[in-house]
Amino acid sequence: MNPKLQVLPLLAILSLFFIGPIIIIFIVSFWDYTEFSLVPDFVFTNYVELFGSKVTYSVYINTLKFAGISWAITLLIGFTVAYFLAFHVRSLRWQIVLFLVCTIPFWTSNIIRMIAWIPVLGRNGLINKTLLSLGLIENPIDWLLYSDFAVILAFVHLYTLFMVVPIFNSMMRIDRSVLEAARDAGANGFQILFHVIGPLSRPGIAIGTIFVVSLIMGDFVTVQAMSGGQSASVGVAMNHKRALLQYPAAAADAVILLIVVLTMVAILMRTVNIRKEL
């Protein structure tokens, strides 16, 4: 059979469930709307209002802040966990067991794992009660919950595994003879980590970055729940417009967000050869 014909079923599925919806969103972003209805048209009103509002820029800055801080923390944790599993756990059986331990939280809903932090971080939560009983604080700490701190903590908890897996995959592909050669050349552990393991793990870091940043940029449930509605993100802004039946305006937000994320992914694709990992 012709290889091109074998690709047709996959192309049809992608066109129906991926490319098609994006095209529809793009078309709707140029529509007009009233308080009660959508008006099929071709106007730039939604984009003009989007770029003409200072709120848009502050929302994107806030979203990028969440993504940047969460990415840095997930990278630190993910790289550490992947390094431990790849180079300090020799048994394949134990590697599998530890991986299963990491994936156990994914057996429950993201929302359940997220709201599980509320009784821990609240004014009458576990952390505040413990600190008060130890006499370390006189009054409950308010910023633990319904704050940017809580949002970032939830993001790190939800998405760290998406950084661990690709980095671990990259590390397992590293030829151990390269590490032995570095030791024979006089390199110490830190030099091997930063000059050999780190650079060779860049494809995994790039893939993990794509996963984590893409998920955070489009998230609205975590931001809304963990900030108590006090912080905004692009996803929250789109959800508010959707709730107000302002679908064309929300579609314009979605198109701009898609362009921003695709630009970030394109930059990452140019810095490392991700295809070697796929």
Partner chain sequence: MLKSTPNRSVSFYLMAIFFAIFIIFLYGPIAAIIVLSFQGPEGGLTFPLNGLSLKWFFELFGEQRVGDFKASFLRSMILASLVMILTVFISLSAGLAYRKKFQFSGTLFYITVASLIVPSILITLGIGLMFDRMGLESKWYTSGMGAHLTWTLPFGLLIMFAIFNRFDKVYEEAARDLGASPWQVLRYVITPIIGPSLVGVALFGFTLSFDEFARSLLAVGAQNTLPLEIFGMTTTVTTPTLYALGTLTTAVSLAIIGISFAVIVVLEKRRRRHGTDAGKGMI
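Given the form predicted alone, corresponding form predicted together with its partner chain:
Chain alone follows, minus partners and molecules.
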């Protein structure tokens, strides 16, 4: 069968619902708008306003902060969990079972997983009640829910999986005789971890990083829901403009965000050949 014919459905869907919309966004970002309608035009005002506004920079810094902190935590947890599964769990059956236990939440609703923090983190939630009854605090802690802390916690909760899976995959490909050789050559556990397993896990770390960073950079739901509307991200700002029907301004935002995210990913892609890693 002709391979070109076989990829045609994929190409058609992606052209229509991915490339087409991106082109539309690009075009509309140069349009003008009034309070009620879009005015086809070729103006740079949307970009000028975007780069001229201090808010843009603070929103980007805030988003990068979310991405950076969440990335570091998901990497730390993801690497540890993957390491445990790959090197400490010794039977394949248990590896599969525990791996699935880690991945099942991925197939459930993100929105529900966010809501699920309310009874845990809220003013009258489990954590505050426990701390109060233990006498560790006198008043409930307010910053557990609807705060930057909650946003990062939710990101870690939702996306650590995206680190675990590719890093575990990389680790499972490491030839066990390499580790043996390192041990025979006199390396201790930490040296093996840092000089053998770490570098060999790099493709997995890169893929996990691509997922986590791009998901967080474009996020607006998690930030909006978990910060209770008190914190901003690029996505939240964009969605706000969209809600005010300032589509061209939102489109200009989107174009810049796309460039930022694709640049970050392009740099990360240089360190890994995704097709080979699957």
